[in-house]
Every structure is written in C-alpha cells, then in structure tokens.
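The chain below stands alone, shown as structure tokens; this is the form predicted alone.
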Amino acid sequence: MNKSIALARNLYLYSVKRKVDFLIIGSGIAGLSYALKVAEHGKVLILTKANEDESNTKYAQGGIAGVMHKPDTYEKHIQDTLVCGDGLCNEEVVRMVVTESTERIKELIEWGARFDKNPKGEFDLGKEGGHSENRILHHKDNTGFEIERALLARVHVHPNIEILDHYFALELLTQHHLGKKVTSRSSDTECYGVFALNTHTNRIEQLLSRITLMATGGAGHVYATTTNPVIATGDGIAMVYRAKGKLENMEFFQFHPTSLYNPDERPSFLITEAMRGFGGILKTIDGKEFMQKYDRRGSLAPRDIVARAIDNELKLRGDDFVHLDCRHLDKEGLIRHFPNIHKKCLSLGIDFTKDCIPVVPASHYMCGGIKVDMNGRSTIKNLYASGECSCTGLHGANRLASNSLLEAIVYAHLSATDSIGQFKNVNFCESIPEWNAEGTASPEEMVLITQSLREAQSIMTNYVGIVRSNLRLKRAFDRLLIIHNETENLYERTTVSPELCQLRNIIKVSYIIIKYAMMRKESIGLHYNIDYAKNLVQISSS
C-alpha cells in the first residue's frame, strides 16, 4: 500500500498541525524573493531541508544576465536565448523574461545585493557562452552567495516570515489523502500543503496552506558527477509527479563543460564559464585548441556544444580531462575577478596564472521541470513553482548561461503577484488524516540505500549522459526499474528518513528523464542521441 495515497492507519497521531497563508518549499532566490513579496499580505512559512542558506543559488558563480545599458538591447538578449534554446523556447516567455530583467535586477540591488562595478562606477558586465554582448552582472566569482546573503538578511527582519530549517518535505497534500483518486494529470488536483519530516524531532508534521510555492531547485545528484550541492535531489519534481502534476522537457539536462577535475571531491567544484568569457581557452592536455572544430564561437559556444565537444575529445584521446588555459591573461585582473577559484586551485597545487586548470563536464542544470504558465501556476490548483524545479519555456532545449537566476527572480515576482490575488479565496482543508507509519521499522542496513544510490547514479551517468543512444536508454530503463521496485518495497516497510526519501526521489526523477529521452526521436539541444544525429564534428554556422 502506498503511503502517499492511503493513510487510513493511525499509529502516530502527531498534534503538530500548522496553518499559513503561503508555504514555500526551498530557500534559494526563487523562494526568498517570493516570500518578501507575499509577506506584505499574509503569513509566510519557508521550509528547507538543510541550513537556510543551502541552495543551488548559493553556488551560482557566474552571475545573472540582464540588459542594463547600450550597446546591449532586449532584442539581442532575446535572440541569444532563442538561438541557444535550439528552437524549443516559448518566444512569448523569452520576451517577457528578458524585458523584465532590468527592473527585477534593480529590485535585487534595492534589497541589498552588491554587483561589481568598474572604476567608472558602471556595472562590470561579464560575457559567457552564447551571449552576443557583455550583460552578466556578478559579484566576484560567488554571485549566488551574495544574492542569497542579501535576501536572507531581508527575510530575517520581516515579521510575517518564518523559516524552518532541517524540515524535509515528503508529499504534497491533495485529494489523494482524502481517499479520492486522481488518475490523470489534469487540473482537477488541488494542493492543501505538505507532510514534512522535522529532522530535529524525527516527527512528521502536517503543514496546511492556502498557497504553496515549489522552489526546491535542481536534481544534479541523479548523476555521479555534479556541480550541485548535496541537497539537489529532485524532491519537488518527484513530489509533483506523484501528485499527478504535469512535467515538461525533462530530457534536457545541462552538463557544465568545466568542473574542476578532482575525482575524490563531491560535489565537483565549478569553474565558471565567466573564465572563458574573460579569455580562457580550452585545450587538450598536449596544448592544442580544439573547439574550432565544433563551433565558430570556439570556447564561448553554448554549453551543450562545448560539453559534447569535450566529451568527444576525451573519448577519442582516452584522456581524463582537458585544460582551461588562462596563462595568457592579465594576472591581477584574473585573480581579482575569480578569487575563490584561485584559492581553490592553489589548495590543489594549481596556480592558474602559471598552470592550466584540468576540467571535465559535470551535470549542472535541469532545463525541464514542473510545467507552469506565465503566472507561475502549475497544473495542480494552488501550487506554484519557480526556479530550477520549474519549466517555464524560457530555456527550451538548452539554457543560455546566467539566465537561470533571472528566470527565478522574474517568475517569483509573477507567482507572487498572482498568488496575492488568489489566496484569500482559498480555504484550508482541515480533514487531512495524519501521517501513518504503522508496520514500518528502522532500516536494517543503511548499505541498502547507499548502494542503490550508487547504482542509480552509475546508470544515469553511463547511459543517459551527454551522449545517448536508443540502446543505452533502453538498458538504463530496464536496470533502473529493478532498483525502483526494490526501493519502493523498502519505503513501504521502513521508517522514513531523508536518505531514503532522497533515494526514492532521485530514482523517480531518473525514470522521468529516461522516459522523456526515449520519447524524443531527434537530437536537439542537450538531448544528443547518436541514433538521430549527424556527425558530431561539424562546425556550427551560428
């Protein structure tokens, strides 16, 4: 019997039941900025499964893209986004997000975010792959950390906002929990809040809300190598899928071309694309440039092209990594712009002013996710989604560098505006049964969870990575199904824990990625299937 559907047993009847106007799952840029806006109208509760500042936002090095002044224009940014998305972007969404960029970034600055400026007092705008102009606002090489700091400072002083850290959201509360079955992914499903595991007390609490925002970030840990923090396990995606919400574009998973090659480190340390925008050149380990074989833009081609090119070079040559060469660049400027990368490299005996940086691709960003409309509404009533866990139509088949923080702040604004107009018309659902753990016990061996996680990540990395094939996808599907069934069986008889729930969510998201990849009968953007592809070594005319 599935706990998420049938809760008739009543072993633990916890009295903890809270009600708020706005419930937010996740504490990155999307969740925090949404909270600041809706808090003027009602009570807000933010849940985060780790420390309050632990989010994908915190680790965003490069920056946030936005049109701030000439010679850049909205139209240039729009066209760059459409080209990078390989024909699958929703142009209406692209135009809306890009034209909102200036105001939303100004708002971040008003909230206290500090972006680097040049000696003239103008924003020191960077350039990254796929961009035709310098339009990336940044704070050194830890822009996300700076944005997270500023937003949390504002949130902490707002009397209507409360943050509960180390709360793991388990399931959305819907009609399923009232004994009603929802068999199709229609718009009839309603969200009433969540069940969440309070890891301080190991009790499961029922949190009721009028409006819920899913802002849980990405799912990089479905792969063995990722730049994402350990919390990026696709929890929001999995919860919405189990609740019959619609997803979109899940086959498009972006691999960042340049993570620091250090096999013993997890997650992988990101070497921001801004270093290539600053003038860094990708080379094989014997010092030969290679990107011109793949794209006229060289090392500043969009990420899907660069990642496939590196992957191809490694397979052809049998090397473990390629080099990012910055030795020819201004040393003082390089260290000033990338102090944290400089410090990290030095800790490994690499001085990037004298030595090349060894880099490899790593899973980085999920372009698909919870399908939302232009107000941030999901297909489940009273449930919104923003940030990496959502799919707005902005990215299409491939995300343009530094558009992710922009998308999150714009859609948080749109979701907040719409939520404020809706929440007073939504009543609390008071008749949800308590969580029931009858018949479950503590796991006999944690190795069952850790081994299944390693197996699932290995399947995804080897068969559903940068380059795919029909045979690889079929093999991945068949082998993952075995682990899926074992994990569901373990879940039914084991007391819930973050480790078990994260494994379950990783397997569910992996299954969805494979399913969508098998349905896509073409190579486009981040989905490169050799059974539907032309020669990889082909210079782009872009």
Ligand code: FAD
Second form
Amino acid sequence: MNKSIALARNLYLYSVKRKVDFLIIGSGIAGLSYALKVAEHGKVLILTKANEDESNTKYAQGGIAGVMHKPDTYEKHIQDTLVCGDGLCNEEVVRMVVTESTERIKELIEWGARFDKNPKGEFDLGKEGGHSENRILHHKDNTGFEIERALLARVHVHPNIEILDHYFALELLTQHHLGKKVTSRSSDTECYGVFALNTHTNRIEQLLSRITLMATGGAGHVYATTTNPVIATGDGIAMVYRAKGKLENMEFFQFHPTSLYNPDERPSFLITEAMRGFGGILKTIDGKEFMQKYDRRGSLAPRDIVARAIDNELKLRGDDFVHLDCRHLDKEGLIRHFPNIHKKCLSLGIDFTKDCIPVVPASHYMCGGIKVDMNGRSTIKNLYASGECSCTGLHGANRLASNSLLEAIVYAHLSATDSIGQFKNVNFCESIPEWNAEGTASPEEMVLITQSLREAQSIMTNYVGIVRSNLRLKRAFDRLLIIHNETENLYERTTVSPELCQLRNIIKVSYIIIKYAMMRKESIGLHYNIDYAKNLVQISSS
Ligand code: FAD
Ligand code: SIN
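Please could you give me the other form, the form predicted together with flavin-adenine dinucleotide (FAD), since above is the form predicted alone?
Now the complete complex, all chains and molecules, led by this one.
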C-alpha cells in the first residue's frame, strides 16, 4: 500500500493539524534569514529535524564572499565565479548575486553577525581558491557558528516566528494527497505544506501553509567521508523529486580538498581553504610541492582542480594523505586567524606551527539541487527553495569558495520578497487526509538500515567520486538499484523513523546523481569522467 495516498483511516487518536502563512523547513542561514523577512507580514513556522542550530551553516569556516571596497570590484568577483563554474553558470544570476552581496552582508551585520576587522577598522578580508582578490569576510575560523548564533538570537525574539525542533519533514503535500495523479515534472503541481514526524511524540503531523520554503541544506552523507554534519542527507531534494519538482546540475558534487586526515572521525573536520589563502602549501608526505604541475595557481587553484590533483597524487604514490604545510608562516597570525583549527590539531598532537597537517579530500557541497528561478520559486507552485538544497545557476559546474553563504542570503531575500507578494492570494488546502500508517510495524532490526546506508555510501565513494568513468557509473547504478528496491520495500512495511527516511533520501539522491552523471557525456568542472577526459589537467586514469 502506498502510504502517502492517505485516503483510508487515520490510525492516530488525535490528529494534529496546524496552519501557518509561511512554513520553513530548515534552520540554517537560508531558512532563518527568510524567516526574519517574511515574519513582518504573517505567521512563520520553522521545522528543523535536530537541535535548532545543527546545520551546515554552523560549521562554515572560511567565511562569506562579498565585494566590500576597492581594489575589489563586482566585475572581478563575477569573473572569478564564472571561471570557477567552468562555463555552466547562469551569467545573469552571477551578476545579480554578486551585485547584491554588499547590501545583503550589511543586513547580516545589522542583524548582529560580527566579522573580523584589522587594526585600521576595515574588514580583515581573507582569500580562498579561485578568488583574484581578498574578499572573504570571516569571524576567525568559525564564521558559520557566528552567523547561526546571530540569526537564531534575532529569530527567538520575533513574536511571529515559532521554531519546532526535532521535527522531521517527511514529504510535501500536493494534489497527489487528494488522490489526483501527478505524473509529469512539468505539471501544475501545488504545495500545501508537509507531513512531519514529531520525534518528541513519534506522531506524524499535518502542517498546512500558504507558502513553503525548502531550506534543508546539502547531502554530504551520500558519500562515506564528508565535512557535513549528520543532518546533510538531501531530504529536501528527495522530497521535491518525489513530488515531481524539477532538479538541476545534480552531477556536480564538490569535494573539499582538505579535510583533516583522521580515519576514525565522522564527519571529517574541515581544514579551511583560508589557510591556503594565508600561505599554506600542499605537499606530498616526502615534502614535495605538487600543485604547480596541475595548475599555475598552485595550492589556490579552484577546488575541483585541487581535489583531483590530490586524488591523483594519492593514487600514484599509494599514500593515505597529503600535507598542508604552514610552518613557514607567521605563527601568531596563524593562531589568531585559525584558533579552532589550532585547538583541534593540538588535540591530535599536531602543532601546525611546527608540524604539517595531514589532509584528504572529502565530500563537501552539493552544487545542484531544486531548480529555482530568479525569485527563488521552484517548479512546484507555492514552494520556494533557497540555500544549498537549491540550484540557482550561480555555481555552474563548480562553486567558488565562500559563495554559498552569499547565495543563501541573496536568495532568501529574493524568495521572501516574492513570497510576501504572493501569500495572501493562496488559500489553505483543508481536505488532505491524515497520514496512513496502515500495514506498517516497527523495524525488526535497525542494523538493516545502517548496513544499507554503509553500502550505498561505499558505492558512491568507490564509483561516483572525484574521478568517474562510464563503467564505474553503470556499476554504481546497478548496485544501488538493489539497495533502492530493498529500502522501498522496507519503507512500505515499516513505521517511519528519521533513520529510515534519511536512508531512503540518501539512496534517492545518489540515484539522481548517478543518472545525471551518466547523461553528461563530457568532463567539466566537478564532473570528471576519464572516458571524456581530454584537454584536462594531467590526471592518471587510475
Ligand atoms: P543548512 O545550514 O545545512 O541548514 C539545513 C537545515 O535543514 C538544518 O537545520 C537541518 O536540520 C534542516 N533539515 C534538513 N532536512 C530536514 C528535514 N527532513 N526536516 C526538517 N529539517 C530538516 N560556505 C561558505 O560560503 N563559506 C564557508 O566558509 C563554508 N564553510 C563550510 C564548512 C563546512 C564544514 C561545511 C559543511 C560547509 C561549508 N560551507 C561554506 C557551505 C555552507 O555552510 C552551506 O552551503 C550553507 O550553510 C547551507 O545553508 P542552508 O541554510 O542551505 O542549509
Ligand atoms: C572553507 O572554509 O574552506 C570552506 C569554504 C566553502 O566551502 O565555501
């Protein structure tokens, strides 16, 4: 029986139904900054599946890119973004986002976010790969923590905003739930809200909204090693796909070149690219620099190039990691700029002023996602998307470092402006039946879920990682299909839980990544397929 067409009875004694003007799924930078804007016009409910601050946002290190003053110009930032995107960015979007950067960052500061300044009182702008100027505003090496803190503090005192933590959004409510068949991705699907699992009570609630914003972040846990916290399981992308919304650019998954090599630690701890911007140099473990072989920009080339180069060196040499060497840099400045990384490394016996840091690439950022227009509208009516779960056209085939926090605040602003103009014209859909859990039972063994998760992550890591081939993609597709079918079967007969739903979402997003990767018959940006690898950097086909 299909659980989502809940035409039969409600198994719960008391149904919980709420109605709000604006429903937001996710409490990272995208969800919170949208909330602050629309809350001036109506009631806002934010759902978030873990503690309210748990998000990719909280772990952002390097900072937020923006043009604040000369010698930087909008045109330089635009060109850097376009070059990094390898020809696949939407130039109109790039121009709009970059020229909005100054205004939106000022707003973030007005909301209470603090960014480091130099002794002259100017912003202490950092540099990262692919940037031709210093333009990254940061708060030491924990910029995301500071942004999340400031936004939450503001949200908490707003009378129109309520946050429900440990609420897991399961699926979008659409005409499908009224028994109407929605078959085509170009059809006129409408969003009426979501079904969400309240994990405090273990009950499924129906949350109706005039406007819904998907702000569920990324999907790093599609791979076995990632810098992303455990919440990053692609839920929003999978939900929209199931509801027949359009996705885009799903083959482009960014691997960060430098996560700390510490095999027992999951998620992986990030070593910010800003350390290379500060002068850190990548070397093989015998102390040889290698990046100049791959790109004249050396250790500060765009991420796709650096991650591929490291991957290649590791394969050629049979090493487990490369080194980031900062020993030649000003020790005090290094510790002042990167105090948390210093502390973390010291806890593992690494003093980065005296020792090299062992680093490896890890999955980091989903460049593709829910396709949105320049108002943040998805292809599903009354559903907007913003932040990492969306695909705006800014990143193209590869995201420029520190452009994602920027994209999130710009698109939260655009989505909010458009939503405010729309929401009064939208009526609630009151006739959606309750969730139907008939025929389901508690899982027999949780281990079935954890084993399938490991298998799926290992398929993606082995065959759909930094270097791909047609054969590897086909193998991934065939193997994933088995786990996909097993999981759908399990889902049909098991009471929903976050673990099961996340597994299902990870498998769905993996399947979509593979499908998009198989369709792209070229190597471009983050999608590097050795069967179409001519004209690229010297990468071995191993
Ligand atoms: P998130 O901040 O990830 O928030 C997603 C929210 O959705 C969370 O609250 C989550 O709990 C919730 N959620 C997810 N699924 C569900 C569900 N089913 N039901 C309910 N709630 C759900 N970018 C930069 O620009 N600069 C940087 O310096 C930088 N550094 C980074 C460092 C690290 C270690 C990482 C992991 C990322 C970094 N990024 C950086 C990327 C950037 O942090 C993210 O792209 C951005 O913060 C995403 O914001 P978001 O609001 O879209 O999603
Ligand atoms: C970093 O600090 O290296 C991460 C920056 C980003 O992902 O944009």
